[in-house]
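Given as structure tokens, the chain that follows is alone and in the form predicted on its own.
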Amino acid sequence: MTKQITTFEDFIRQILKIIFWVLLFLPLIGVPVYYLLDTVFHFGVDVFSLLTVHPEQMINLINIEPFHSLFIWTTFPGFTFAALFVTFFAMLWERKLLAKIQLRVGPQYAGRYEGFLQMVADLLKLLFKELVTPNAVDKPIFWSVPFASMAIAGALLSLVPLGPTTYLADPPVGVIMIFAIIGFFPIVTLLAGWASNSKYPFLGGLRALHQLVSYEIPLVLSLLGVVVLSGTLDIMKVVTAQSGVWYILLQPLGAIVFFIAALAELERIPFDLPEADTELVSGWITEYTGMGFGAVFLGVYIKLYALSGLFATFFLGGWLGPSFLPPELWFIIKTFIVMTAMLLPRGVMPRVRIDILIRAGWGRLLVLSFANLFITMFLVSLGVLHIGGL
């Protein structure tokens, strides 16, 4: 019979046992399996030679395949970096900033100074909370939604370049791929609401479907002016085309439409109808607990990071900036500023009614996005604006 973990000491003891057995059997099993696979795929790295490498030379292993690609996709600028970035942003910065705006204290006790360990406390809480599966849910779909949410957000993340040489993927039609990936989010939210087999999640899923479809079209059209000015669908080339002037100065209307539509796409106040806590408990994620909720939460905030990064890429020159800071740092600063701007409405604005929300998406923002496109094409045809930069 498995011994129950009832105290923190029992938990630490169990973790140490797991680490011990992993460290014991990993070399015995992992090394033979690696060399067996090496005969087929030819990785080109001698595992035993790593034991004689000087510690100062270990960093050079990052530039050796397959470690280089693995490091990029999983660590920096990949999923791990984005997850740590949004964890700090969501669990500490957002809470403290909103608390200051609303004259509250915010996180205070987890850590000696300003609750700076609150993000660690929340992560541990989610890790050890029980995973509850309601009896009436469609279990395969219900539990696939958190992973699908993270996967789709990670796919969107792969198209966000941090620097001229720091990126995950650089497809020649990256702008079109952004539109294709964003289209999967309404499907995931509707599946979550339907699979929960509960009225509140289902209503939240229906609201999310109507809302996201209403705002994705203006979101897509707001970028067409940028595509016309840059003359390319390659995201990296869109950034280099802004070396003379950022497109937020040439496309202010498109930037405004993209920002508002991104807020609705992220379901953030004042567009948080799918998760309205005063009406629907927590909307389409009501039935998720523990790390199921944590995975959905992480996917939503990685989506926030990705859309903020795309705003910085298309309208704020991406990684471009004075040379006294690395390009990647300029991009992170711009993205952090955009993310902060996106959370400010939560501190000062009420939730809008769903009829007003949908009318604004299909009416005002759609008209503004078309107007921005026509004005851009008109100015380009007159020679006022030039394709590929000024």
Second form
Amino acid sequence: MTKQITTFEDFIRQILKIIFWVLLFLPLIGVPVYYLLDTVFHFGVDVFSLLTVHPEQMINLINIEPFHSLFIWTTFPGFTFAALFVTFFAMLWERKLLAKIQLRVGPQYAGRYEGFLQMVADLLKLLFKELVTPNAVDKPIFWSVPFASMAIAGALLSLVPLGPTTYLADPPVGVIMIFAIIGFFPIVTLLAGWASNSKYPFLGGLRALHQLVSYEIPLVLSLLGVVVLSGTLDIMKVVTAQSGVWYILLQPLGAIVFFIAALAELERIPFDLPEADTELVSGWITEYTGMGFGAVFLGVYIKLYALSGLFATFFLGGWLGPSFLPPELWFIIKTFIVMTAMLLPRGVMPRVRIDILIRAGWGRLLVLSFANLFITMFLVSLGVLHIGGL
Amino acid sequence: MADIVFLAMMAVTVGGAIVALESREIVYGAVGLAGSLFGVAAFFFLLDAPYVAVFQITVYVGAVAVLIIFTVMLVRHETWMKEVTYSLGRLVGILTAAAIAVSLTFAWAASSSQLPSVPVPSTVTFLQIGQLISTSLSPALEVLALVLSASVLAAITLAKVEREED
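Having seen the form predicted on its own, the form predicted in complex with the partner chain:
The next block holds the full complex; its first chain is the one shown before.
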């Protein structure tokens, strides 16, 4: 009233202020005044029951079934949990761990203790940065890549069971489905490299294509030993088959091949040729800015979480563990240990050359995964190993 | 729920096929083809055949579509399919397709009131498929393996010959 309204912002603020005072004073003054007058004039309308809602008439949002499944998919074992786990925990852990390995201090100023709020600061920075679309890019494909990156990583995430009842999807052909979903990543990286219309992303996209296509085959073939031993393609049943002994003890070769192939699928050092900072600026994600970059990177890190979880599921017994901790916590502890092992090479390893990479993929890992499969089948046919354990 | 998924996947399949045929930009055509094949895989999921669906995705989206996109990217796209041609045959084709669609719709509408109750067939698990392939259908599997290895050998031979010519 006193201050002159000059801008639209002031106008909105005044209206909000009026609404606030009305909402505050109507129950405090208006309703008592109405009831006082009601004793005299007998209006016959119960305003109090109009303003409040009977509990049985409220919309029952929490207990209906779609909300429950929506909660599972979006929040707890699903996307938000994984995104928060990797953004606010794994990324910070990676930076502090690598800093300690290389005798640095790492993030230190955001947050009171050891820079624990650094990821929040980085997320805010990415959210507020401008989304630059370069002139020469192919816009529809260019901007569908961040969404595709997150969506495909989320699809991979849905195959990771956190507990006997806490899981997203339990398909009867889960192991092959991993193969099917991983097959989408080369398309995304190749399209990102092509749509960016720039030399560094295109080189990165081509490198990513070679690398991902070469390493997804040993990644899945190394799981066939596990499938032979557990006698099922269902991921949940693979976990319950490990109640006697973990498969990392029966399948050490398969575990090593899966681990190396997962590192290559994740484009992590020493296999970070598609992103190679020192050669290709940032590889196939060079042209992305702001939250587009953030979304692509979130997809990459959710993929890290999902593949660590799959390693823990296939070789470390998944959620199985002593009963003093809940199964979900056992799973998270194992996943965290595997993830740490996947982060460690970044602190110490150099980048491999592309010919060594391709030769190692087709010449070594593929042969090793086949050898693992044949040894397993040989031992099963001899009767040393049985389906479900020793 | 299944109806919504069916309609969405129908849109993806048909739209992807149209994009694959009609797009001027050849990379869009390849992406549309990948989307169309993915939609077909989704139909297999809806038909309760996850084994077939997963292999449809693995082979067609994961391998064939990647190969096509990769090949198409290396083609110079400045001089590729720039001129637009509309011929009489194209018009006749569109009219024929529309006529078939309309007549099928009428046939379906006429028959929907008296649908016979079909017994639901029991779903075939992939274990049964594996048993069939390894027992009674094993000659077919052998023939397929021979065809595949012959084609791989032929591809390697062709690549070797081209390299020697260089």
